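One chain follows as structure tokens, the form predicted on its own.
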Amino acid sequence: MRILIVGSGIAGPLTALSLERAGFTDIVIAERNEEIRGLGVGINLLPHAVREFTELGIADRTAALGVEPSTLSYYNRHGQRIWSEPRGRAAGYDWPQLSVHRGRLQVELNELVKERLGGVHRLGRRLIDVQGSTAVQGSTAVFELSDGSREEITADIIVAADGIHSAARKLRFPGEGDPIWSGLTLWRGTAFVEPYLDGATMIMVGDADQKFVAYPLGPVRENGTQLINFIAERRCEGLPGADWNRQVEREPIAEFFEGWSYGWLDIPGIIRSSEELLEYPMVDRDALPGWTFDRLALIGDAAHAMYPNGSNGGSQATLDARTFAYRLATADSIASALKAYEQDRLPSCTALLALTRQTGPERVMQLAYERAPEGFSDVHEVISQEELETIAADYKRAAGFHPDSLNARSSLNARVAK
């Protein structure tokens, strides 16, 4: 069986070691650019992604990218403190979360599917179109490449896992349009800074309309200083660009968070701090009907492309990809694995979506705000324990990552029959 994966990002090398894992060899990866660039700042890969990247055999050199955080915060705007919560081991589950470079996350993924697979890239190839996608015949995808010609590749199943301005989706549904602007802006970065707290936290400063986000990505040097990853969050009238790589000067943007100093942290100096910062804007897209047509599946941002509000986006990519190589090595025919996959991940990813637009576990925050935006003296007098355990707790059911059921889950590791 030959399956095409189009898109080497983050769901689609993770689909292929899924896929060798599960016994199938004969893969395809097409990328629409000329080289495989690790794009993007930081990334979160949640415990439920940890224990797909155990399985896979691939965690200790994931690990080796990044820090595992033991904590996460919530502050106001004034610093002072909403909520906090244990994480990966530290919070009971029996794997760590991991906070990574995305770029380096990705050429290391590439890497590990080259020494497992061989030279299955295809670098330089756009999709244009599907042909022929039908339940009992395979599937031919076309590309254009970058000297004008066109080359086809036929499989018997193609693997969407082209971003959140997936080719094969627009195909799919050419009325659908632009992804959907939130009316927020984000500017991300990295910087080197003295630790703040105790140097394995994740925080989150503020409310619906600014925010801060930080979390370290490397362990303290002998200098002193450490490498964090910040995303700072505004909303803004325009909408601006959606290119990941729009480089911004960092002074205008340090200037709206002036103020925002509680002597532990200083946010107008983390930005100005950094090497550069990146803009784009906080975007999704509409849940679909179905990921799966005959022979062509989405998996990843092309089929629920959502706000990063709970960090989950990586993670839900990883269990997509798990869980189709696991229905497909388990189903008795391609038409009903990837039945499978839709009905095992659409529904949740459908209402993980809706709860990131309601700004998932972060409603802790706006609710602080609306509650009492000149501050308080002690939270609980503006929201009660109760609530705040159970807006943690449902998010991480909601998202699939509750220790409990995640701990007692069966693997999704399976051989397909020789």
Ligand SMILES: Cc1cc2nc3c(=O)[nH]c(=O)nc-3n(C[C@H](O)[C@H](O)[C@H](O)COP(=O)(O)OP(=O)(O)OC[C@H]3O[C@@H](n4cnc5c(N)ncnc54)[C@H](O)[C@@H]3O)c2cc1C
Contents of the next structure:
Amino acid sequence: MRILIVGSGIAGPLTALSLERAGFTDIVIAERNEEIRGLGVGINLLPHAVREFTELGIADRTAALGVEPSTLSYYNRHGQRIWSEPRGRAAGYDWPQLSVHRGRLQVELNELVKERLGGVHRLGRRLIDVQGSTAVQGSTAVFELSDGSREEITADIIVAADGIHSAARKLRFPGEGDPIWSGLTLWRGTAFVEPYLDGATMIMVGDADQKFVAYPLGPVRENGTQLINFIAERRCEGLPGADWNRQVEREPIAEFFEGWSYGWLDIPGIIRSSEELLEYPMVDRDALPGWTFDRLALIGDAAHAMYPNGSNGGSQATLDARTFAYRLATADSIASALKAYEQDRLPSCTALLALTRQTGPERVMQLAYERAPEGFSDVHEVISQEELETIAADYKRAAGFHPDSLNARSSLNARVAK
Ligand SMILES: Cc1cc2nc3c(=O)[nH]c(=O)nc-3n(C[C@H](O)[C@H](O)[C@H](O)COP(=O)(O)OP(=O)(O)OC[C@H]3O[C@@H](n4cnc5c(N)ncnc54)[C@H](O)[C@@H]3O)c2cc1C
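Pass me the form predicted in complex with this ligand as well; I've looked at the form predicted on its own already.
Below is the entire complex, every chain and molecule, led by the chain shown above.
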């Protein structure tokens, strides 16, 4: 069975690795870029994703690329702590959480694909059409090459892992339009700074109108500094274009955060010392009624682009890839495998998308702001412990990573019958 994957971002190589683990070897990955360049900044893989990396046998390689955050803590604009929880193994999971540079992760995943499957990448191929996706004949993908010529690749199944601007999704939903803007703009960057708190804590400071997120991406170096990833976020007028690689000046963004310095953390200082600053609108897409169409399946952001609240982009893509391979290995037909994949993943992602639009677990920050805009001496004066715990636990259940259910769930490892 030939499976064509479109896109070599995160979902694409993970689908290839999952299919290989399940016994499928006739795989092609087509990517529009001429080379696999590791782009982006930090990304978090939650324990449910790291479990899949472990069962794919790639966790050691990817763990070496990042760090395991010990704690997640939320603060208001005055630097007062609202909520703090252990993460990963410290929270009772059998698997850690991993903070990693997306570019390094993308390169490593594609390298692992080459090691396990050989030369399956076809670069410089931009998907422009999918023809003849019928339940019996398979599909033909049409690609445009950089010289303007076209190439067709026919496969039994096409898996579209072509991201938030997915061409395959647009072909199926031509009236959908651009991604939907939340009104917030994100500025992402990395900086070498002196470690804050224990050197392994992910922090979120602010509220729904302005926020700063930071987490370490590497160990403390000999000179005492540590690489961190940060995201500065603010409600703004005017939608910036949804291009992941747009660079902007640091100073105007640092000025938005003037005064957000608390002794243990100097937010404007971090922004000013960043290596580069990438501007991106906080956008998502509405939930779809279906992700599979005869022999075509959407996966990752192509199926369910969400806001980054709660670190879902890479983690949900991982679950998609593993579920897809599991269903293909265990179903009695391609049609039933694709439907089972959709039934396993679409309802939970639809529910999660709705939660991320309500800011997900970060809702505690907005509640603290609404109830005590000038700050508090004790957070329990404004939000009870029970309410804080409920918000955190509800989100973990919805995102599929509550420790009780995750540790008990059966494995998605399966082998196709020969
Ligand atoms: C350049 C870039 C930087 C990013 N940076 C971050 C970040 O810093 N932090 C974060 O949390 N998330 C980032 N993301 C998003 C994150 O990778 C996704 O949310 C998540 O990992 C799901 O990945 P995906 O593989 O579904 O989509 P993506 O990671 O977006 O990958 C899609 C892939 O498909 C390719 N592609 C697109 N259209 C076509 C086409 N027509 N034909 C062929 N190939 C096509 C793209 O070049 C890309 O390689 C970034 C995405 C990109 C593309």
